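Below sits a lone chain in structure tokens, taken as the form predicted on its own.
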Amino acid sequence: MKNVDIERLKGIVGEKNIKYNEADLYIYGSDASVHQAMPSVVLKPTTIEQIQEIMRYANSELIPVIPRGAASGMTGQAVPIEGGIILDMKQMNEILEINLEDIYCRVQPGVVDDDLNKVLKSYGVFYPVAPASSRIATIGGEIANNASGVRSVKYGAVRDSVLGMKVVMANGDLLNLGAKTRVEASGYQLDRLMVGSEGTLGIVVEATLKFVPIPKFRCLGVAKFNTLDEAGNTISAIMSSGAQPSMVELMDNVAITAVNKAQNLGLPDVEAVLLFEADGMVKEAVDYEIDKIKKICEKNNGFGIELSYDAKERTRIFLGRKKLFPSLSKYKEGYACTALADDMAVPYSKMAETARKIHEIADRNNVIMSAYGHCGSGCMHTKILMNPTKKSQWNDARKAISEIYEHVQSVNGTTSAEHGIGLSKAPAFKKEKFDSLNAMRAIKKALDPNNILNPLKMQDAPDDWVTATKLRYTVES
């Protein structure tokens, strides 16, 4: 671990944004992810030209640099694998410019989410990603991730949201990336190449993003399905047939029982259920779209549909999926839930076999796996769920990792649909880039040379997950 000079970074940042006391560094040496690591320093910068210096400095000394925001990440985008310096991002936070006009706002990287559609909402207006996340993310950090969510399917992720940035380098220098124009062809699309590089290429410190009007109409829908079989054909037929939802998502029975033992929520015993939505301007159009997928669920044998356009009772509708993730837990005692092998994405077609095939994994190594997650935009999320204070059981969740991403990769799905790659991930991101690795590390050493932002993630994380850094976990031997 590198040495810092923590009177010069004091200089910097000023006395009360620093933090170097074991017990804060230790805090700041993980995320959501199981993976622990120590930093040497914490630096809480307030301006974009501290973190300039920070880097300057960072870069002649070679010392590591990660950006964090949340940290609410999944797969150790966040924890300093080398040590060095953690940059807290989140005193960055404010909200520079709502532009009705021109249809954008800018913002600093520390804004949260839910923070920002609180104010856009008195204009008529929304930021629509929307992560279960929202009310920690920060714009930052869904920026690194490419983060998306449960209105995906309609809205896209952030990437389709990203007008423009500015962004300091690893040198210091300052950049102005995209534009304020809802088209650019001129050069390269460095903006986009910063979208989901997690904090490896640049340190993004402002944010121009486009928002959209909040629809007049919500109606909510919810459908039972006694297989697993039939809801994810139902996901399927719903996106072939031009319907625009915008929402479609899966929770198995894995996810209702946890969901039924952590909230009492009283959900139906049945192998599945899909909750989907449609907005809009227009009642009427909404409730074309409403009709056509109802139809296709009861096609497909989906039974005991609930709709609703009341604001409360799609609350109550929602609010299992909503608690799902802090749910999962209470599944079985003893077990936790642990967010490995998370979000992959697979073709529509392929939903339903790959529901069936994350439970088949499940069963033959000794661990239990739960299918949901933002279908409608190919996401198939699942958790796995184990006791982690017995080495068997990483040994366990090892193998079945490594068969479901294997089973992913053979219906050409993709390793991560908007948790990112980080630690966990990186093993099957390499097998499935294989190709373009070198052309990834080939534009890192040319914006990074000296390899100091967040080394060792994605294409350059070690191979095994497991002793890539400490687990957040005691296991016995």
The other form holds:
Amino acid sequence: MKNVDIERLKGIVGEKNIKYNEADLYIYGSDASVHQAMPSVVLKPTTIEQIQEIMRYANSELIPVIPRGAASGMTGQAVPIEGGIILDMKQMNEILEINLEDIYCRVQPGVVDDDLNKVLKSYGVFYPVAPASSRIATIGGEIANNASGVRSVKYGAVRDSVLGMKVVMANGDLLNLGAKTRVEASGYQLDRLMVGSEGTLGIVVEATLKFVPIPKFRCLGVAKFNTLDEAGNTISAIMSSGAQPSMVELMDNVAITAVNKAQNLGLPDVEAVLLFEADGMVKEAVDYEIDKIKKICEKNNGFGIELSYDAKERTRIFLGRKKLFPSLSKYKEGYACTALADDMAVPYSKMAETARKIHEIADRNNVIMSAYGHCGSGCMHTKILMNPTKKSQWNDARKAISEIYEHVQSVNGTTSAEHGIGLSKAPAFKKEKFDSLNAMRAIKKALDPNNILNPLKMQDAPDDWVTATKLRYTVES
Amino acid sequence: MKFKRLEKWRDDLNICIRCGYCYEQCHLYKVTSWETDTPRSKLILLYGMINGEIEPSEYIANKIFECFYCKRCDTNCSAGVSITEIFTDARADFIDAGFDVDGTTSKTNDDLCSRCGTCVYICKHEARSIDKENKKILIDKAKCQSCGCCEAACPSSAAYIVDGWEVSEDEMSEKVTKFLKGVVV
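Next up, can you give the form predicted together with the partner chain of this protein, since the form predicted on its own came first?
Up next: the whole complex, starting with the chain shown before.
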């Protein structure tokens, strides 16, 4: 691990904004992934100038720098694989401007998604990205991972909401990227390049985001299915029909059983349920969309369809989906819900086949998997449930994951829909993007010649994710 | 150090997925803005300790004794982990191992204390008792949930909570105001 000049860094950020106690470093070596590695020091910068100075120092001394938001990432993006400096960006959390006339806001990277929306709500608008972690996810982290969420089917991912940003580069230079206009064709779209770059190309220190009006009407529906295939085919039929849902979510039987077991919600014991939502400023328009989707569900043998415009009732219907994640954690004693192979995307027409394949692969590799997710945008979430203390289970997981991504790539799907690549998805990512890895490495080399920005991630990550770092679980030998 | 009580939480520490939802409404984190003060971080430290990856220390013990037991972390936990119950058991193990730290637990100024016992009766966590032989108020720091009732009820201003987290009253006020402005506007 590279030595850092603590006194010099104290001089930059101040005594109160630095941590280097062993216990603190141990904490900052972890995120929501299975990976863990200790940094050398943690800094909490409060100004752009401080970040520029830190980068100039790190670049001259060849010290890795890893920007960190809420560290809710699931693939090890914020884990300092080679040690170095963690930049905890959460202190830079000011909303700098809300411009209603030109429909954008400017925020610092540490602003939390929900906090931004609380403020925007009073103006009747919202920033629609809404990942499940929006309660803690920072805008900087969302940009770094090109996050999205339940309503991405209508409102898109972060890349669709970012107009521009300020970025500190590896050598300390400050760049203004993008524009404050709705469209821009002024050369390379470098702001877009930064979205999803996971802190490997620059440090986002300010973002310009667009927002949209809050819809006056929302209707949520739920349909039950006796086979996973029928539910999967319905998703494909809804999306190819020209309907414009604001949400289409799938829960399979493992998911339903998990929720019933852990939360006692009494969900119907069927093979799959679909949750669908439409929103708009005019009720008739919402009715039109919902009616269209309902008919498609019925045509594909969906039954027991419930619809509701009422906010409380919608919350009740959605509770099962919302409680799914904690329920999976309690699915089987001694098993943990690990963030692995968790967010692939596949074409709509391959949704049913992929859900079925996930179960086949889990069964033959001694792990438990559930198929659910924001299927309206092609995103299939899974989690691997296994005993993380057993070495054999990591071999099982490694094999299952490899088979799953092999299938995903065979149906023209992609490795990650919204959680990013980091370390644990890098092997599959490298296989999928084999023909563009050299171009990615050339871009990285041009912008960060000393390879100090979040090194050994994505295209440069180790080939075996299990041994890429120490695992956060203690595994019996 | 022996983890007599913590050991039973090993599975729960495994199922914590470290998502961070527990710190969304954590008072300590809102004030210090350091992840090291979040419930997630405390669980990470305890996990590291029982698995022999980090040594128990006064610094870590103090972190575990810093909590106001508002239990919002328990409510927000996406894996259903009983976070504050784990803290209480960890505290008892630290005490057994001889760590004497305060964190945010309450104390008594013996010079001011009139031994009236008000704090004992008002403490709903049964953390306070009277040592009749030595005529002193005893505090079980594992049980104290830093609710502040003893401090508010003490007629002699003898019961108090140690300000152990390096933030001045002015700084706290500034941060709370900033937070509320963001929420209310």
